[in-house]
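To begin, one chain is listed below as structure tokens, in the form predicted on its own.
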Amino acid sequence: MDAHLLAELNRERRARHAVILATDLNSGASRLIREGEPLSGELSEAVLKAFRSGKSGQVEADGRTLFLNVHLPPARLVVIGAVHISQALAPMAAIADFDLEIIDPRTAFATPERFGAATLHAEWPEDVLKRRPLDAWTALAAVTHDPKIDDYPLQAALEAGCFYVGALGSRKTHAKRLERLAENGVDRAKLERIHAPIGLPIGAASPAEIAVATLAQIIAALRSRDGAAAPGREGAT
């Protein structure tokens, strides 16, 4: 790989952008393909599949043999609220290889005694997200039931294009949430992206079950980032 292409690849990776280094195995020529870049023919299908799966490999496309080396940013999960659901979600997220962070300004809840080695921020979300902004490879789950804590990160997640945005609460609670966010200037179309009630509709009742339903929904969103899968509207309360 030439130095210019390597530098370009490293820039994209530092910026947490998904890219594929495509190498023609006959000519040795290489190029970077960015997620969302318009392509055509068999290459378009092969690239879309590679971005979805995250797996590198050899493909035959448009009469050429290519090796697609996939570089995806580590998927990040930001949980707003150091509650019982978060305690169950933390070890599950680690097993699923998510970079997990938990944010809660309530210092009595956001403690190492309750969360072990998980990354905790006992601060207001506004302050944390200024230092560690959200992006398209981040999932955000708001689970405090407190608008003073949840609303700002939900709006920030929608504006940042997070691949998943979910919020705990009943339909009535969510309806009021939507009214507040709309009054704060959030576009109605963006509000439709919020998964609420949070989690897949598996009849979850306990904090652990809600955590399972939520993580499953997050993984489904991650693996269908091109929008092929419609967001669920029936989930845990």
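Positions refer to the first chain, counted from 1. For clarity, a rigid core is taken as the largest C-alpha set superposing within 1.5 Å between two forms. Being a predicted model, the structure only gives us computed values, none of them experimental. Compared with the form predicted together with its partner chain:
- A displacement of less than 2 angstroms separates the C-alpha positions of residue 201 between these two forms, with the rigid core held in common.
- With a cut-off of 2 Å and the rigid core superposed, residue 174 has a Cα displacement that falls short of the cut-off between these two forms.
- Rigid-body rotation of the smaller part against the larger part between these two forms amounts to 19 degrees, from C-alpha fits.
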Contents of the next structure:
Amino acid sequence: MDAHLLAELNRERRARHAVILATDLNSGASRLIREGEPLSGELSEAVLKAFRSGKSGQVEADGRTLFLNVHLPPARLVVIGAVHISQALAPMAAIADFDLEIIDPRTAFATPERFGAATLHAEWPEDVLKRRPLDAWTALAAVTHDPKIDDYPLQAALEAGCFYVGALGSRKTHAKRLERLAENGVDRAKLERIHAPIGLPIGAASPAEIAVATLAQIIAALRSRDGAAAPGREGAT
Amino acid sequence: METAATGNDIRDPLTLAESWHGEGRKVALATVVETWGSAPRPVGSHLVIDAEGNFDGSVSGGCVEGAVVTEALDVIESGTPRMLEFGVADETAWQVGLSCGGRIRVYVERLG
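Next up, can you give the form predicted together with its partner chain of this protein, since the form predicted on its own came first?
Zooming out: every chain and molecule, the one shown earlier first.
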């Protein structure tokens, strides 16, 4: 493989872009394929399938034997609110292999004593997300109940095409939230992507159970990428 | 967005391959391209090898790395990619220790 190609591949991986390195196993020639890049012939279908499944493998396409090595960015989970639910969600998300970070401007909540080793930002979401923007490979769960804290990141998550957007709150609270976001110019179709009340309907009662229901819903969104929340296909419904 | 390097990135074979090559070392990259049965490392896993026989990463969780390194030294010398196959039915693989019951195919190429 050409060293420049490897450098380019590593650059794309660091930038959290989904890419495939396609190697012709007979000639040894390699090329980089970015997600969404227009392709023709049999390769197009194989590449689409590989991006969707995330599985690397050998394919026969247009008379050539190619190895497709799929590089999907690791999934991030951004939690707005250093609350009780987040305390349960943090260790579970780590076990399920998500890169988790918690944002809450209320310094009494966002303390290492309450969260151990989890990444904490005791700042406003507006400030953190400027430095660490959301993307299609990020899930966002807003759990403070406070519109002053939750509304901005929810809107940012919808605009960034996050593969999962969830918000804590009753149906009534959520209806008011939708009104506010719509007034703020968020597209009605995008608003429908918000999972609220948050979590799969398993009758979760305690904060820890709500965390289980939420994590399961996030995993479902990540693994059903043909569905509404397909990373890399922003706004697809 | 460029994310900061974490502890894991430092051990990432593709990142290592790039930095080794940048240091002027001669480097080969081995990639698992096919597996059957209970192979310990998934398709797409990498081992990076230099001309001195230093290596990092994993294509089999330790079973066949030694043999891959030997072949990689030839690939670094010749520049010609090679396809290796290991499995329990294979005398050599048995000797190098792929006793886990799986079979794997490993593609080895020079980084240039």
